Ligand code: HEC
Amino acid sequence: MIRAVRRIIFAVSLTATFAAQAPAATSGESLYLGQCSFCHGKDGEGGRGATLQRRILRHAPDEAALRLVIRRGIAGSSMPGTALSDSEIDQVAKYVRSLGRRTIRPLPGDPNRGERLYQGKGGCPACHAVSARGGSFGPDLTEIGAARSPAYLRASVVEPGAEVPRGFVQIRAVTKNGGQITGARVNEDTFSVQIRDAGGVVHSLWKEDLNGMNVDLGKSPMPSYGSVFSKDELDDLVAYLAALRGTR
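Output the structure for the chain only; the required form is predicted on its own.
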């Protein structure tokens, strides 16, 4: 009887030991999947948040900076801070670093052909800049490959209104003389609003001179290119955009 009780106690102790050790090995991944993957992707491939599949992260070049970003977030962006403990932050940071060491699967498509489509058939430089060359109506794409996943980039080209980038909400302002100005909001305060139209011209308007101003939620000034490019051309264009990481 005593031996049986001892065996039970030993088994319970051994189980408790393994139970205590197992979460430590996976807690970084579990915390990441629960709190980070919605924006950064299950494997760190990115989405509405930056891709983490790179060894040096733009806002977190070292361990101390990475822990600080996890704790405080990034001001002026959609990256929030967290209430995780110091130990949990260390575990998440360690797991995020492991994502940067993973082998990235090659994308279908040819980035060189994609660049030609971007410059020509797409007419993208009229609104977007890459390395200071191009328009300013749309978001700068110089580092878009580091900030968004290939799947997100494809969706943005095919259905740009699905998720409008921060700071590029479409505004329609109607003046008292019947004119209408449509574009992206550059700035707004209590008395005025500044709108950049598709031609890159910034209109500064006094609100008292307007009959109305509508914010078109869910709409983007960018048209859909789903019917402009073939599937293979979309592969090429996405391959080019995904390669834009501030180094081309």
Second form
Amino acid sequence: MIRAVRRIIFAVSLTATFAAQAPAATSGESLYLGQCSFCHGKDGEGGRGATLQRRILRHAPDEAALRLVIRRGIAGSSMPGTALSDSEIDQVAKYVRSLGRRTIRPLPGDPNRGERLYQGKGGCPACHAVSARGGSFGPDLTEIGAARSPAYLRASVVEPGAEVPRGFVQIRAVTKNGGQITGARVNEDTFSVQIRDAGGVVHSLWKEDLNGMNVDLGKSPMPSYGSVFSKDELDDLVAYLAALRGTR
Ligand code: HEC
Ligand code: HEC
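Next, give the form predicted in complex with ligand HEC, keeping in mind that what was shown is the form predicted on its own.
Entire complex below, previous chain first.
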């Protein structure tokens, strides 16, 4: 009995301490910093997650949609769902909207020059499609400016493989009769694995027919452009990519 009472007193004083440290007005911020800033940046500038410094969010045109995106995440992307309570989600959502009212620093580059580099010197359409024009070896870039931050886009071009999106992890399978198939792992379950090779052909393999599989995590089939473009050219290219928001 006395033990129980002590425990309650302890719990109450603990709650009081937390309340004093994190006043209600900033709890949206602290939740955001703890759970979201890792991908969306400390100030919502974006990273591997989308830039949130926008008044209009593609997946969250209104408050209900915003709360749903935060609760469930976005299917097919690395945006996860969360186990936060309703009131915590409300607070984070409010904080996300406050990030949207911040002024965005304009990017240094010129998107038109960037587009010419993309088409010409970069040879990017060989592997990437924008609005259904271009190859399908790499991810579709039609909406890449809405999904990723400028900093991430620059890193993707300068050091591909820093982070390889799902569906593009490279894998090598060796079959029991000595064959080798290298490509992107499209899917894998207990019994089989599907690999898309550089020619775009998808191979479906039974695991019992394989001698082994080798996952080259972190290895990208995309060449690095770090030494191909000057700093100004990279600025232009990133400005072009950041402007790809599915509207063209
Ligand atoms: C593991 C990385 C990651 C974490 C953690 C993460 N997100 Fe995301 N988020 C993303 C990615 C990637 C996208 C872009 C998805 C797309 O558009 O394909 C995104 C998109 C969003 C969008 C939609 C943006 C738009 O333009 O429509 C919102 C809003 C959002 N995230 C809020 C949050 C909040 C709030 C949290 C924390 C509770 C959070 N995210 C945690 C990766 C993350
Ligand atoms: C030989 C094929 C190839 C060429 C050429 C190529 N890429 Fe890629 N790119 C890929 C592949 C495969 C991926 C996915 C794996 C990765 O992220 O490293 C990728 C990933 C990316 C990503 C990250 C996408 C995401 O959702 O994270 C961006 C941005 C990108 N490429 C831009 C470019 C630009 C700009 C050029 C031209 C300067 C270019 N790529 C040239 C194959 C290519």
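Heads up, when I say rigid core I mean the largest set of C-alphas that superpose within 1.5 Å between the two forms. Numbering follows the first chain given and starts at 1. Because the structure is predicted, anything quoted here is derived from the model rather than measured.
In the core-superposed comparison between these two forms, the C-alpha atom of S136 has shifted by less than 2 angstroms.
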